[in-house]
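Heads up, the chain below is alone and in the form predicted alone; it's given as structure tokens.
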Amino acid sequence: MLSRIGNSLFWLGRYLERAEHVARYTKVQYVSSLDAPLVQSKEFVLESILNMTGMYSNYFNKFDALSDDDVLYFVTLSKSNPSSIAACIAYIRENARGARDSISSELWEAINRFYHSVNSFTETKFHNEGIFNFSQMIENNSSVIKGYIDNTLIRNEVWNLIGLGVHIERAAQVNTIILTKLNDIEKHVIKKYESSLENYQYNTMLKSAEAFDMFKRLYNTNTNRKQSLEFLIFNPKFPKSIAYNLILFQKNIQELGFPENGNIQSLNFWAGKLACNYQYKTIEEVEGDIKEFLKQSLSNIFELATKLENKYLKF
């Protein structure tokens, strides 16, 4: 396969996962704020959205103050924001076009419909329908596209390359969500309201990763710091955990059968090393310095993705 095609498939998976997580985080944070503890301000929620998406600086380059309409439109549809959800959808379609002969017609048509659905939103239509309906549309279309990826593609290098993009991006996005919520708690939890507000933040953290219900079923308890972090970081059987996605990333690497896979400097070696860092660690080992652990992990995830691109997907 040409490196150009491989690059398009890899980034198709990454942008698909990125758009979905940005949409869900924005929806959960904003909608949940309507019944949040009274000590939490609307500005806090808007700041959290911009911090998680990495758009804080870009937003204030364009606007002087935080406002609901400006932040939500900037994150979702603004043409002046190259990192918006709409921009991600355009990148998905462009990458799918670049690999058109490698994917199924069903998958291409689903991506094309997704692109045109997002483009049908004017600023007026977006404000009329609201962030909940818009984000729900993004999530639903993302699920449909992933269904076509899993149900219409042969399990060959095409499927594995898309999987590499999906799993490395999901690990990065969940890592970023956790870091953002830990920072939110540090900055905004007031001692008087510590218990209720902190637990509320862990609730929204789990919901932002579609993990709230499964957390409840596994632990059969109210949300708390230790178990929430353990579930999203180290659980090897939950599809949204960082550990699960790094394990799947290494599996995709192995199935692609790169010639250096047995070498100590191979991509498989580095992917396995990073995955093992989660498989054989416990929450007790990192809980005291969890933010530094997550910052280093995020750096390692991006470094692994860069190694893959530079070695096999550069053109």
The other form holds:
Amino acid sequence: MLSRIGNSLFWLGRYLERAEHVARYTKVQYVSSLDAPLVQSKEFVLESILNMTGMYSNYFNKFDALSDDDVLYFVTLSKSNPSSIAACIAYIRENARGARDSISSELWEAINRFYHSVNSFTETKFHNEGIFNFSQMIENNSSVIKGYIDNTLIRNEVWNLIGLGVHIERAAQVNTIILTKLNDIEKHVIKKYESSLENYQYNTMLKSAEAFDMFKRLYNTNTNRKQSLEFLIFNPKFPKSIAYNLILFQKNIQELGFPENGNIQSLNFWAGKLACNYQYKTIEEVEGDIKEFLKQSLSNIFELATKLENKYLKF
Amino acid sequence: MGQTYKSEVLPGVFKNYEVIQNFLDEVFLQDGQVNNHYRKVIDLFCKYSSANFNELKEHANLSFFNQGITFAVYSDENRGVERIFPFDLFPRIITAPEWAQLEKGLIQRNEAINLFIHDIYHKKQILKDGVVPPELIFSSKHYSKAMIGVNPIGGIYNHISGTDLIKHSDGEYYVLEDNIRSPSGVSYVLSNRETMKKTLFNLFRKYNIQSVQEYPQQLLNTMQSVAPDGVDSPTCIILTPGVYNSAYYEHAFLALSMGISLVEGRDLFVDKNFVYMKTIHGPKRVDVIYRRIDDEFLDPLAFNPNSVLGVPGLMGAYREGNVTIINAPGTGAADDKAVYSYVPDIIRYYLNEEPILKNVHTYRCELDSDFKYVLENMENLVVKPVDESGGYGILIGSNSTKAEREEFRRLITADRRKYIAQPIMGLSVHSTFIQETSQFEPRHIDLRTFTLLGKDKKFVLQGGLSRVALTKGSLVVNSSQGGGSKDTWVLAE
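Switching forms now, from the form predicted alone to the form predicted together with the partner chain, please provide the structure.
Time for the whole complex; same chain goes first.
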């Protein structure tokens, strides 16, 4: 496999996961704020969306104030935003086009159709249909594409490289969601402590990671700080948790079979070391300074991705 | 049940069909009768209303769109709007005996051209014998000094030829162009067929049609047959300029259907006269390169030093016989439109046979008598630059204004070697569905064929790309000039 193609496949996976998480987070936050249990300001939710997606300063370079329509359009489709969901999907297609000869026609056509359905959204159409329908379309297409990835590709380096992208990006996105929600809660707590508001924030946090239903099944209890954090960070069997994704990342590295995998400087070693950090740790150990732990965790995840790129995907 | 097959009494989508006099209509005879081999198509199509047919056409268009067989249209309001290349659902049908003759002619012509290219880079016997004027070859911008004395593996230069043919009003096929540099369009042949099978599946039951699906396999066999000596399982690749090239879809399509890597210049490097690609597991040796970039961009050390598409040192590896390049560099010297006029003589010279395919008479402006004739009779001629492709820079005398002809007189006088002229050929017409009128109307067509030559192997794709000039009365079929295409059926019996 060419390093350039490897790079395209890795980023195909990353952008796919990124678009999906940005869409879902925006949808969940915005839609649940419409009938929030407490009067909480709209601005607060819009700010949370811009923070989680990393678009806060970019937005304020263009606009003076927060408005529903402006924020939602900026995050999803605005041409003036180079990290909009539409931009991610254009990158997905560009990467797939570059790697066209490595993937199945079915996968390519699903990506191509996805691109065209996003591209056909005008600003008017977007405001008419609303963020819920738009995000749902993004999430559905993302699932269809992942279905083709899993059901039409050989389990070889092509599949492994897309998987590396998907898992590292998902770990990073979930990590960012948790951090953003913790910040949101902190801001509220400073204003006025409200336990039902805090629970509400953990609900939206779990829903933003498609983790709400499974959380209920596993813990048979109402959402609470400790268990929702434990579930999203440490659960080794839940496909959205940071631990699960880092374990899968290492598994993909091992399957790629780089000859230096046994070496202590190897990527396999680094990936394993990082995954252990979540497998053999409990929520009790980190609960006290959870934000610091998550900040360090996010920077470790990005460092791992950079190591992979520098070592094998340069061309 | 007396079925009438005269165009003037056909119902539905043929209601207003008019058989044009003076041009050969592939579907209808001059008296309006339907040509025998088209009857079953007409029977079926007559059952459709305009609305049915428009719907079918939408299906076909969507199929191309979803496959990504599109080109981008750029405008201010519409970011990233993409359009498909127009495709017509009425297949062009060629009978078995007619095709057999074409196939023989194509192989004869391309084999002779191969011998000719070998000769002009070695002994130059044909030039010494005065059959082809030497200055014609040495003045060609595609004559490559880097190829002098080089012996390509298997002795083949033009592995892939995209010979363009037309059918004249006299009922004969004529060769229009030889296209032996990097002919494109074969992916459309295969995609058109796939789309036809999805859309008009019931028509396929009524005919026995030659398949086109084996082309990628044949191409891979051709590539493998010319691998460097001593390589058991050669690594074959396609070299593309990248995703922004207008033919990228075809490059990717061919790579995928042959199961080989699609590579850009930046993925390759040369070390000690061997070519390698950069893979995630380290360098891997490359043996056969089907390049879809022009000669001048292949190797910045040997040709254009500013090229970023090519691979420094590639020509060195090629000359050492460590890698095969398909088509060989320097083939362009033989598909120059002025050299074209000598091809019948070239066939006689090397093969000692009479040419099977006809040439269109060509006036070479560098000859004084021809030059004079062209200037005086421009309104009855097609004037073409010798080294351009894609239908660019040509003048069709009958459709030109006085000012345009004046401009061409000036251009020709300034560079006589650069221009040739040919009589305006009566390209045959074929019934084509026109969406504006929701009716079938006659439109001019040509035929691009694909011939493969390998070491001890030859193959002609059964059919080819029938290109259609969609504008009424237009003779220019190139896709870059508003042309469309049709599926082309060669009948089996």
